[in-house]
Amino acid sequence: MSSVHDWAAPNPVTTNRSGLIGKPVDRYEGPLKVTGTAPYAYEVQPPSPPAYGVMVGATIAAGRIADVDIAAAEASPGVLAVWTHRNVPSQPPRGAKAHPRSTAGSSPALENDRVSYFGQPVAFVVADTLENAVAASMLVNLTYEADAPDVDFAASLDAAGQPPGEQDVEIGNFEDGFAASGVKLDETWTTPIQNHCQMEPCASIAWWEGDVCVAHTSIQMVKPAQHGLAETLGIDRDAVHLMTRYIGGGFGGKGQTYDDLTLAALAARALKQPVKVAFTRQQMMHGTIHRPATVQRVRLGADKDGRLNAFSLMTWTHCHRSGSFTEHASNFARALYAAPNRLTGHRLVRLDLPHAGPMRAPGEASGTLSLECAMDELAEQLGLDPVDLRIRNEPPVDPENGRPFSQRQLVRCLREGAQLFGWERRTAKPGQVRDGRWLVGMGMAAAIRGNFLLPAKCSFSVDAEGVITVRQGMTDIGTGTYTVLAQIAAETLGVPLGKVVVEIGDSELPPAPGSGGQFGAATAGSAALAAGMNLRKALAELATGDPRSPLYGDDPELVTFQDGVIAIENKSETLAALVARAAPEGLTVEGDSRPAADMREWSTQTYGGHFCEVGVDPVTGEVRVRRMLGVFAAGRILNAKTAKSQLTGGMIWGIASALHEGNAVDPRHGSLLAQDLAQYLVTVQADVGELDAIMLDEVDDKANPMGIKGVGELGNSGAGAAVANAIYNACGVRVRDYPITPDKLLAGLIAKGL
């Protein structure tokens, strides 16, 4: 791909002749989804009638399986197989790689008699119907030798150590700088476990075509799933054809495979028929990853004019006993505010809990809940407006590494957000504004999320009808990937959207990293642009080299593409006519993208400002979000509708993090207390008042060829802190233990005599 300095050269996307890029185009796959005809993994129709698998979860959090009795289950009607660790087909050891370049190793199911978390799959039943499989699963009798589970995060903080390979990051001398500061803040916040709760549970169907395993599964990254399944099955990677074409939400929880895929493939091979396996909603809570709880200590030291002199955010978090995943809730803070003396780092506790892992805006979603409230508290101590305090500490370059910012419009986000929201009407002193029985307050917070670009490939084809087909091993987890790829293709080749076909979510297509980390649109889109430009070049050369074309003999650099027509000045022909005549079998080209060599010379982030107004009932402790606004700067926006949906969805998740969402651990059993959507509370429509997201104009030409960044996680960064700050402004009560539920708020209100 061209170097970063060539990206600014005019191309169909930068000139945007058709005006498709950025428009609020309806979803490419929308009609299929709203009519119920988009086949999600569990709904894919196999070549022959499937059997149904049901997993059985452990009822202890630590120990071993001492005895197994599956006789009754095996004798149950319709049962085809009952497996435990004693009779499951052989699988390579965990992490083993027969192919050293596999992006994932073996992940054996039912691998031994050890139990390391509550709900761990320990048995598997396959039957002719789902009902028979469920009935038989209840007859599996396992006897355990249980150990006392170590699941108390708060009690284990003293045992925490630094995550593997990590060191604290200190610049200057934090302790001396903090001691010398005229105004200080030293407070601790806690955030709970959160579960992903995607609408579609993790599910898989698999069958075999000769020696090839065909599998449909719900996962965000195609290649690691293909490679990992091949390693687990002990077959060549090319002998696994894995597809994930429609996904009902991911949020990071489908960034890896689970036992549903492994067991479906193993059972299909053993039984010689297709097998479907899906997690129940209850199994999802323990059997898939979750966002871990955190304890965060924030220390801020400032001069009396509000300039930060010392800045520290230290995070304690937890993971599974055998894991190392760390909720990096301190990392984002390293690029947010200026201060000469800085200290950030993480501590990790390993517990007998299910595996922790990434969840929408991992790090930022948790970390901003402390830092952005701490900045609000510091502003009050200083007698400054919270917006003004943040602007006073705006760094000219990245405060940690000194790199220039590729684009940084945080101050603009804050100023324009304040103006649009009516921030000037905020009363600084808490508890001064009433609306009937409600105490009303406003709060704000800054948002930041890093920007990433990963290697990817994409192919474009054109046929004799002038139809452009985009093929890429990318995924769409509901974020709009299908749509933005169609927009890029239509813009690049100058054809109507109706002339574009998008094929993604297939391991046999050109590889892309998948959806996650807010890198999806930029990575997939950059590769698509490269493929489109290559196809333009091929078509221009085809036309100017064809004696039968009106463009014959002209300079291919002068060829334009618009409305399905290729032209040079007043000479033209349709794209379909050219291909049908000169390349009747069609043309296919490939493009790729990768981070530019000088990308590390820049600090590249996305930014935003959240503003919120809440009402607090001083009698019940109820909080209602009355209105909320986010203003964001996130590079070139590919689709105004899908981008806004992502941002507002993240903001709503922030409301949930502030007010509702969290899961507690039962210390007796090591299980999560909330095990379905009736118990696990999330924000619903009635909880959200007026809500809007505004995207500033921005094209970050240092980020990638199209100047794209990401929005999927930015909206969730800082949103919860804005709600918490509004609650304080309404009633004068600070709750630093999330979520801010009525009981916690009432305790503070009673203590204040309200």
The other form holds:
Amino acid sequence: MSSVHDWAAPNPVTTNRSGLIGKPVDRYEGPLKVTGTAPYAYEVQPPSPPAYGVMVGATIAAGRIADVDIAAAEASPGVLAVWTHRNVPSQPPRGAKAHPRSTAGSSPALENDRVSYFGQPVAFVVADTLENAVAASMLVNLTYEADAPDVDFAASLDAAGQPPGEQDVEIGNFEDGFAASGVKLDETWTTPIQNHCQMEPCASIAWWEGDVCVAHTSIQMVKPAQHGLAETLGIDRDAVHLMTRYIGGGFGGKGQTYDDLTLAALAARALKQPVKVAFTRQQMMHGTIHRPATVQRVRLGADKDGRLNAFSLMTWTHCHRSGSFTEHASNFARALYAAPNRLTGHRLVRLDLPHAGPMRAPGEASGTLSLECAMDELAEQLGLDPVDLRIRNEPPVDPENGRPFSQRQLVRCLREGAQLFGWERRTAKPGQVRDGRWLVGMGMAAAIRGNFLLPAKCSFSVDAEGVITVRQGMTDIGTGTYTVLAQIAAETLGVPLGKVVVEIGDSELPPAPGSGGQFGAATAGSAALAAGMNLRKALAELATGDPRSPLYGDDPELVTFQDGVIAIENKSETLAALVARAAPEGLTVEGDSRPAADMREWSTQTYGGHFCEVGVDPVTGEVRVRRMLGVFAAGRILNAKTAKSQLTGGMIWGIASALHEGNAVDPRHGSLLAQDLAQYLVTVQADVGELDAIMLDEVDDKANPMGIKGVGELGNSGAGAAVANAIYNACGVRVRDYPITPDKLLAGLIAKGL
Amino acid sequence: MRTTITVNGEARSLDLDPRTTLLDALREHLKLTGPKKGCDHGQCGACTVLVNGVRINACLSLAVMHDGDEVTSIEGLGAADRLHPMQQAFLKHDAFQCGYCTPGQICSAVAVLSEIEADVPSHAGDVAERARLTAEELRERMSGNICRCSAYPQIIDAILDAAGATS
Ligand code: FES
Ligand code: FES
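Switch from the form predicted on its own to the form predicted in complex with its partner chain and give that structure.
Zooming out: every chain and molecule, the one shown earlier first.
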């Protein structure tokens, strides 16, 4: 096993001779996206005209399908198939794995007569046109025996237990420490169910080429999708060729496949014709995962100088009846502030609600909404500046496991952010600043998100024109994967960016874990660097071993790669000339990377500080975000442009969490109330004022060979709390029930006589 | 129903189910998949195209209502090797991430500039005054185009740049 010390040796990414690493280059696939010519799953043109599949969702949350009447649907014009659990082709039972090493098991569609959440796909119609399929889907007549759904999260808190395999983490003695603290805070926050609302609804198209199922779907992780589909279809894994070239947003919600893929593949097999299936926007709300609601109790005990003596964040949350997903809203807090007595943990209750799952910054996004507001409240109690309070509680090492931090520039993020934002102009006493009809306030919050590295593979090829092709079963969900892989390849082989081709999103390419958890760039990029190094070695040996090369007979270790030329001192030739002559068919090598055995000896996180200025209209309770700045430290940045976009996007998600987003449960039906984008509010253009993100210089050589870390989730962590704190500073009303909508704020404003 | 629509400068004659939306006619019949389907209910703007120079949500309009109309989709604005200035500006300012809302944003942005030029009023400005090209105006006028990746600040920078204004 390797060690992080091996990563200290210079490599092409860290030496960055051509300066491509970090450069704000335009997106590799950008020209396709701005011209509308990047085909997303539903838009891939199949070899013959496709049929159109439409799913039908259950209208109960719990119970069974008592009767099925599909006669009218079957008789409807253009209909090719109508399926329910009674006549769907048979599929292996849920979770079955014919191949023991499959990364996902069988996931049968229209499995049986049981309904376990509202909107669960229970019938499927295929027709020659979309219009005919939609019309017929409305004629499917299902009769249910409904059970009363158990969906009241607030009433179920006492029934919540430890998530499977977990225990509370206590260090010192929290209760005693809290009791002994001179200054205390004990408050509870609630966050609602949130839906991912990726702009591209989940969709799939499938057809069969002999015994091979070819499928394009919108998914963040290629291998589990390929394996899961093979298991569900009962075929060999190699008999599924799964592709996901362009993905219209994931945010965690496309980390798994859904029935659209299974049904498209099954129907294509049955009908001997390509079939495509998309979720409607309405179906997305129930039919795909959501971020579950939470209740979070924060207790902070400090001395009068603001040093935390006791600290606790406990989270209650929910998941599907058959699930175990837990929104780990307390985890991030374990590494954030020093305090000798600490208690964190989670309680989970299973309800008859749709499946809960990860959504951008799972854990941090919810948890910072409580803790980072609690810190703001504590600062006020203590008469301290909120920035100062955080700095006073900066831990020298990870406060729970005692490990050194690989890099921790939280204090610098906070200090530089405060300075750049003009934090010194903030009035500590709330409700003091007026601008016309607006009450104006400033708030801040810290950001933290863990960093991860997973095993991955990659291949690099070079052809006789000196073009480098990077191939990897990785995905780009808008994160910039195509672009950063091209940068790594160009820098490693010393060729211009225009000489690099990137092919990703295909199950036949060397496997990588995909996009999620902010591990994508580090994981995929480290494997790309390894493959690039292997190609350098192969080329150096090719040149020094070729009598016709000017480099012949020299030490391959001394070969340099720059500007498309390989050289040793003043002897050189172009990459293209070498390959054309010595390996005219081209060369392909693989590389892989994996976590170092001793990585866990360090606590590796990404950090940031958010600063926000809002206006609150005291008459209407309307909140406007006027300015927002985030300062982040996340290792070496591969592409200043795409990384910044990730961060600003995450910050805007924070605005959404604070002000707009949330879905309520209808207890009568066990459904979510907001079922489209008119009812489920996401932040739109007019909601965002001036907003910027700054990335500090950093290299984290304990994170991976490139010293980079992820940014996709970091921007979202803490951002909503900064908005909430700014609202309090503006008007003196603290709403602990997210989102902070005008109705809630107005009640507080009226109570204050404003 | 036979319908003839001029799409990106070319007359296209289609035999359509009257229930077919303009969006599905473009995507499924003409294989112009630049216009995206984000909601199919006029709530997201991903399907925005220009009809006789005016932006509309193609999902909210039946194709047969457009007999004789001139439709411009993102594909008609420019191609990868000859980008429209707005497409170029989106690329330069990284005004997109996943790219799914992008064709709609760009079509909307092109139309917004014409609307400001033509002094069409908006909620952001004073109706008594001439419509102005400001970030605030653009934020208001572009709010019908949701970007869940939230490339909003970059989108404003791109539009201002394409319009020759500085942000
Ligand atoms: S798809 Fe037309 S507005 Fe959303
Ligand atoms: S770029 Fe992804 S939704 Fe706008």
